[in-house]
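First comes one chain, alone, set out as structure tokens in the form predicted on its own.
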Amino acid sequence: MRLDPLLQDMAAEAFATCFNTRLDADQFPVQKTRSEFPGERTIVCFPLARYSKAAPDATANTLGKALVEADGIVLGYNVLKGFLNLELDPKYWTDWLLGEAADTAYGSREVGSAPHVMVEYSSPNTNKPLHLGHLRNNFLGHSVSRILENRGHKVTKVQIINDRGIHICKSMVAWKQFGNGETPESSGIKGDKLVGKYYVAFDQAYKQEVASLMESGMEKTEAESQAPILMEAQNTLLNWERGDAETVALWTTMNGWVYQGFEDTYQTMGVEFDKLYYESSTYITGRERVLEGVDRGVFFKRDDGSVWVDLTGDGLDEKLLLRKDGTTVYMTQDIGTALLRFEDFPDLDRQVYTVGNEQEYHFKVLFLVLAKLGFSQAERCHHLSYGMVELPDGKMKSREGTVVDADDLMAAMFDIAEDIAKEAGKLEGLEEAQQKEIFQRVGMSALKYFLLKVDPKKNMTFDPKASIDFYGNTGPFILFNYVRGRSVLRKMEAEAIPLPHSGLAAPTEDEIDLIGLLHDMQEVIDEAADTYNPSLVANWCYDLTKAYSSYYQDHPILNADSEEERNLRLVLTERFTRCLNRGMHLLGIELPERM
């Protein structure tokens, strides 16, 4: 049983002995003591107080004692007004290092035990490489799917590809006027690499028509409407539309360019989906729900052919979803993207969306349509809302290409990893091979951590040289100290020592501080799961990191003074690196054995 619910229950009991009266559990609020004070946990004992008929430090006096004199696992007990912090005996501590940790299934649950969850995450335009606001979004859809699937969730990963519009059809005119018939084979340039040159191609073309109209007497607004290359744009988007089969072929030629480009660099980054959805089949669908909901009186079509949905009842407005003209909005096409999941998994319990902040209004309507055309699951749909990334020297603009590439950043990462391990002459000996498998594991985990340890719904800014720091709370340092505890157990099975099963010495405080937080990865892991916040995870694993490095510095393992004091020191060290490992793997990061 863990640790807080038990000290419920313990409390409970004591308190209906000293003061007859019987309450719940749950009315025994305990928390962690704060560090100022001795003891482990506190029990707040003012809403106690109106059952006991007494103040509440009496209270907490009388229910302290109570627990120290029912000869269990509280020690002593000291007194702060109504806190009633508890001192726990240290061989609860190592009891438990024994057994609960001592399951290689610590903070892990069976997955399908709890409810069928789908997580959307990427979800790129075919018209540009992928860049350093969707790592973010990778990072933290996939790391939110294994802490899902830790917590017994089974998870599906899913992707839309935005494969449709005006985008595309930039990229596709831009390379039929400037691009003399190449390819990503014929250039050596990878894919969505290409095809994002010629959406930056079409922008600078399309500034310099505009110019040229306004200069021969257009007005601003005008020329941006009439200038030819977008007009070509426009049309070919409409012949996409019919269905005309050049356009649709040189639209398919271009975009299996990208998808190939994409799935090259999800294999860097370490992510993959379970099954890929494309814009330009769901909002076939979405326009088709659509209709038969104006059929149903859950939508409405006005005077000039729209469709749309009224929200005001819900403190919202009224939603286009279908254009005039019988055209498709984006919400037309999450409606059938939404759908058509709901259909591929009957027993799928809601979906997660990894999408920027700015979409929140647009989330908000999508499951109060899904509600209003009769999906239960809608209510427990969410938005993993996160904010924006920027460097340094300020925001990205991609049409502009100014946007900081994906792969070239991981590229750049793992350099910067490179020139760190070779200038600290660590690797010597190690393979060409090995070597390069380090420097990208350092560089991604550097990254990968920066991006992750930040609270999803903030925006913030990286900072390539910050994020590989071997000191303070980054993605190296807990690395380099995992490699570090690994090292100490290597030894130990050199030298031929079993790990210890008993004979552990009691531990002192701040043996019971690591102890504790290795104690806390279960429920850290439950409320990262229920919020969707792998920060959480991150901070308990640097948290963890850096209790342990102390230690590390503070005590010798190997060499301590007795037996007793190694058992629980080797006992430690494996814990930590187990459970260490497990909390990067929820991040997506896999630790090396050297560094």
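Next, report the structure of the form predicted in complex with the RNA; the form predicted on its own has already been given.
No partner chains or extra molecules come along with it, only the chain itself.
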């Protein structure tokens, strides 16, 4: 039994004996004791006073005495006002270290012991390279996937590729007009960057055409719709929808360039997908299912032919599902995609969508629609909503060239890691490939931790000038202390010292703090799974690391004064590195052995 429920049970028992009143165990508020008082757990006795019919501090004293006499894990107590601080038997902590914490599976559950969940993330448009906002999305989605998997869920990671529509046609038209057959191979430009370049080229040409049309006397709105290059793009879209061979061929080619470019970026980011869905195929399913829904009376058709869903009974509005010309909207496509996924994976219990918070309304509607179509999974579906990554002076704007490119940023992080490592000079003697691997892990840890430590729902600020730090509350700080711990354990093995299984010294106050943090891991990662919130894991990793760092600084481990102390410190170090490894893995961060 975990500590807090155990103490609650003991308290309920003792309270019944002392005051002749039996309360439920969860009526005893247990919290961590503030560090300035002796003890590890505190029972807040103010709310108990009305049942004990005694003052809070008197109640606390009576209860504390009874808990000590109960001959359990409580050795002593102290009372301040209504706060009953319990001083636990140090043996409780060493037993825990050698018990639950010794299990290498501590903190995880068997995969498949919880239902199958699908997590969608990334899902970028195919007209622009990935930027900082996508990094937050990908890291979040990937981390949540791992957190759910750790919780025992079977997890399928997917993304929807928005490969259809006017945006890719614009790039196609511009490439045909200005590209001279340029390819990623011929130019050495990454595929997504190349297509993005023509998307920009389209926009520039379009603006010029609009301007010259207006100079020759045309109204602005007319010029904007009559510009030849835009009409060409619209024509391309029509050709694509008709299945015109040449258009489809170019579309396939250019989308292929983009995907290859994205794939390279995903590889660097360390994220992956189990299955891809393509909007170009799911929107048709969506239209079919919406029309079926009309037949079943779930949706209704207006006189003009448009199809709607009535959500006024759910406190929302009426929402358009098909335009009057029969074409699909975003919602139609998402309905189709969702239904396809439930068909592809009949055991799927829910879907989690990692999408920015500007689409909260959209997902509220989507889940209601799925419920109306008879999918009971809908009530467990979750929109993993996250805030924007903003620059100090506001949003990233592609027109103003303030977009922070994902590839550039990652490369910059690797460079910084390399500079710092070379200055420290601790990697000399390692092969170049090994060094490079370390630079990448350290740089990536800085970036991932920076983006994941903030509560997903909050907007966050990224200052390109201040850059991302490698000191203080950062990924590299956590890695550094992991490396220090591992270094000790390597030396332990080199000296043929076995990892102790008994004979631990009684832990001191700072050691109990450290054990307490290790003990917290279970609750933290459970809550992170329940709330789809990696920032809880990130902050726990930091708290744990900070405690270890401070401890490491002034406690010799292998050269401890006594064998019992050395045993305890070695076990602590082993548990620290292993638990930290689990936490960081859940964030998608890989730990180096040296740095």
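Positions refer to the first chain, counted from 1. Just so we're on the same page, rigid core means the largest C-alpha set that superposes within 1.5 Å between forms. Quick caveat, the model's predicted, so the values are computed rather than measured.
CA of Leu586, rigid core aligned, shift of 2 Å or more between these two forms
No, its C-alpha moves less than 2 Å.
After the core is matched up, is the C-alpha of Phe576 off by 2 Å or more between these two forms?
No.
Would you say Ala547 moves between these two forms, meaning its CA shifts by 2 Å or more once the core is fitted?
No, Ala547 moves less than 2 Å.
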